[in-house]
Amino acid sequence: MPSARAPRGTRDLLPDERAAFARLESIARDLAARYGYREIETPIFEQAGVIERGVGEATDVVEKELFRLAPRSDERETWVLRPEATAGIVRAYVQHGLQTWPQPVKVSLVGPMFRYDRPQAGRYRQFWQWDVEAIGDPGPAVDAEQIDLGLRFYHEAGLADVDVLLNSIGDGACRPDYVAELTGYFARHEARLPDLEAARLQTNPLRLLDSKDPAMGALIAAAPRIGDHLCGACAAHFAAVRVHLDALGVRYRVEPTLVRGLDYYTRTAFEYYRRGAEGQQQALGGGGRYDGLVEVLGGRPTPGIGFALGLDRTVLALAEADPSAVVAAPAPLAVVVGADPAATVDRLRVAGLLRAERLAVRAELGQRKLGRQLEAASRERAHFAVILGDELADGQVRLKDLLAGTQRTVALADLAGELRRADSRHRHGEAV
C-alpha cells in the first residue's frame, strides 16, 4: 500500500469517473441556461461569519462539520471552506449591490463543497454540487419552477425514479409558536430522547423532526405538525406552490416532518429521493426558500429560494441503477500510428494538423512496433487509426477503421475531411 494517499474522506476522480461528473455538469449548465439562470463563481473559502450567521450557529454544519482554516499571525480574518454555496452567493449579492439589478437575480454554480463529515458511502469531505438560486422573487411560481428544474436534471441524467418530498416550515410569523409547542412536546418525553436529540432540544428543536435515529420514530410520528400551525400567508403560499406544481405535472408528496438542516430556510422546503430509498444518507439533493438570509448578511429584506443537488450521489445512483450506463472518458476519434517506430516527428506533425481542424486525435509517441501501436489504439476505443508509412512521402496515409477492420489510402490533404464525415455519419462498422 502506498504511503502517500488522498486525505481521509476525499478521493481522486480518475478519468472515467471525471467523465461522468463532466456529463452531469454539462446537463446542469444546459438546464440552467434553458431556465434563465446565469453562471456565477464564488471563492471556495469564505469569512467564517458568513457561514456561521447564514447557515446558523446551532446547525450540525457549523457545530461539527466546518473546515476552519488557520490564519497566519498577520491576518485578522478567519475563514472556512464553503460547506454549501447559498450563503456565499447571497454574500456576493449583497456585496456587489445586485439588489439594483432587475429582480429576481437567477444564478447557478457548479463546484466543490467541504464538510468535516464522517466518511461513508455517498458522503465525502470534498463533494460536488450543482447550486441554483433565485433572489428577489417571493414566489410561489419560482418555487415550483425550481422544483421542476431539479427534477428535470435527474430525468435528463437518466434517473427516472426520483420523487419530490415537499413541505412548508412557515416563517417568522408562525414558526415561533409552533417551535414552542414542539419543544414542549419533546420536553415531556425528554427521558426517551437519545443524547444527540436531547442536546438538539436545547439548541434547535425543529431538527428533532429530521432525526433518523430509530428510537425517535414513534415520537416523531405523534409530534405536532407544522402544517397545522401555518399562518394564513404561509398556508396560501404553500397551496399556490402545489397548484403550480400540479400545472407542471410534477409529482410530489407532502412530507410533514421535512425541515431541512439549515437555519435560513423559510416556507417551502423540498428534497429529492430515489423511489423507495428515503433516509438521512439517501437524499440526492434539496432546497427551499430563505426569505430572511439577505438581511442576515447585511442587505435589505429580500426573498430568495435555491437548491443544491449532489453530483457524487447522482453518479452513485446512476451506477446502482445501471452499471453499464456509466460514462467512460471520451475516446479519441483517431490515433496516429506509424510503421517506423522511431518516426515520432511525422506522427506528431500529422496529429497537429488534425488537431488544428478541431478533431480529437492522439499521436503515438512511444517507439514500439506498429502492431502494439494499433493494439493500444483499440484499447482506447478509437474509431480510426491513421497509419504513416512510405506513402507519406507522396502525401498519403492509410486510414484504418478499427471497428470494421477495413482500411484505404487517403490523401493527407483530405484526411481531416474524411475523418469529420465519418464521425458525423457515425459510420461505425462500415468501410471508409
The other form holds:
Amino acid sequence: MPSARAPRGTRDLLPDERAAFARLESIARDLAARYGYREIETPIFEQAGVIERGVGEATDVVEKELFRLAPRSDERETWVLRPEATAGIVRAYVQHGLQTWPQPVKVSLVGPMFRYDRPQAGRYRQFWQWDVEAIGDPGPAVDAEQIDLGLRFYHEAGLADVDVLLNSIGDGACRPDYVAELTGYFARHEARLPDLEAARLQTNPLRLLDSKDPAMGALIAAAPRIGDHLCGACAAHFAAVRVHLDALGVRYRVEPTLVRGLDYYTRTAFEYYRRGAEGQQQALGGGGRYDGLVEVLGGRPTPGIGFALGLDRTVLALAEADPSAVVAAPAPLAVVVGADPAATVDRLRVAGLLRAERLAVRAELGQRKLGRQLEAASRERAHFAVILGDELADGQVRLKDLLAGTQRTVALADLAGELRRADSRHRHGEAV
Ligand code: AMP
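Alright, leaving the form predicted alone aside, put up the form predicted together with ligand AMP.
And the full complex, kicking off with our chain again.
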C-alpha cells in the first residue's frame, strides 16, 4: 500500500465513478432549469460565524463536524469549510442585496461539502450535494413544488422507490410552548437518557426526537408531538402544503418526529429515504423552511425554503438497486491510428481536424505497431479507428468500424461528416 493516500473519509472519483456523478449533476442542472432555479456558486469556505449562525451552534454539524481552517497569523477572519450550502447562499443573498430582486430568488448549486464525521459507507468527510433554495416566498405552494422537484430527481436518476417523510415544526408562535412541554417530558425521564441526549436536553431538546440511540426509541414514541401543538397559522400552512402535494400526486408520509431543531427553521421539514431504509439514519436528502435565517445572517425578515440531496448516497443507492446498471466514462468516437508508428504528426493533424468539428477523438501518440494501436482502440470501446497509410498522400484514409468489423476508404474531406452520420445512425440503433 503506498504511503501517500487520500485523507481518511475522502475518496478519489476515478473516471467511471465520476461519470455516475456527472450524470446526476446533469439531471440536477436540467431539473433546476425546468423548475425555474438558476445556478449560483459560493465559496467552498466561509467565515466561521456564517456557518455557526447559519447552521446553528447547537447542531452536530457545528459542535462536532466542522472543518476549521488553521488561521494565519496575519488574518483576523477565521474560516471553515462549508458543511452545507444554505448558510453561504443566504449570506450571499444578504451581502449582494438580492432582496431588491424580484422575489423569490430561486437558486441551485452542485458542489462538495465537508463534515468531520466518522467515515463509513454513505458518510464521508467530503461529499457532494445538489442544493436548491427559494428565498422570499412564504409558501405553501413553493414548499410542495420543492418536495416534488426533489422526488423527480430520484425518479429521473432511476430510483423509483423513494419515500417522502414530511412534518411541520411550527414557528416562533407555537414552538416555544411545545419545546417547553417536550423538555418537561424528557426531564421527567432524565434517568433514562443516554449522556449525549441528557446534554442535548439543555441545549436543543428538539434534537432528542432525532436520536437514533435504541435506548430512546420508546421514549420518543410516547413523547408529545409538535403536530398537536401547531398554532392556527402553522396548521393552515401545513394543511395547504399537503393539499398541493395531493393535487400534484406526490405521495408522502407525515413523520411526527422529523425535526430541524433550530429556532430559525420553521414549518415544513422533509426528508427522502429509500423505501424501507428509514431506520438507518441515512436520508438520501432533506430540506425545510427557514423563515428566520435571513434575519439571523443580517438581512430583513424574509421567508425561505430549500433542500439538499446527497449525490454520493444516490450513487450508492443506484448501485444497490441495480448493480448491472454501471455508468462508464464516455469512450472516444474514434481513435486515429497509423501504419507508420513514427508518423505522430499525421495522426495529431487528422485528429485536430476532427476535434475542430467537435468530435471526440483520441490520437495514438505512442510508437507501437498498428495491430497494437487497434487493440487499444477496441479496448477503450471506441466506435471507429481512422487508419492513416500511404493513401493519405491522395487525401484518403481508411475508416474501420470497430463494432461492426467493417472497413472502407473515405476522403479526408468527408471524414468528419461520415463519422457524424455513422455515429448518429448507431445511436438510433441502425446497423452502420
Ligand atoms: P443534511 O444537510 O444533513 O440534511 O444532509 C443532506 C444530505 O446530504 C443527506 O441526506 C445526505 O445525502 C448528504 N450527506 C450529509 N452528510 C453526508 C456525509 N457525511 N457523507 C455523505 N453524504 C452526506
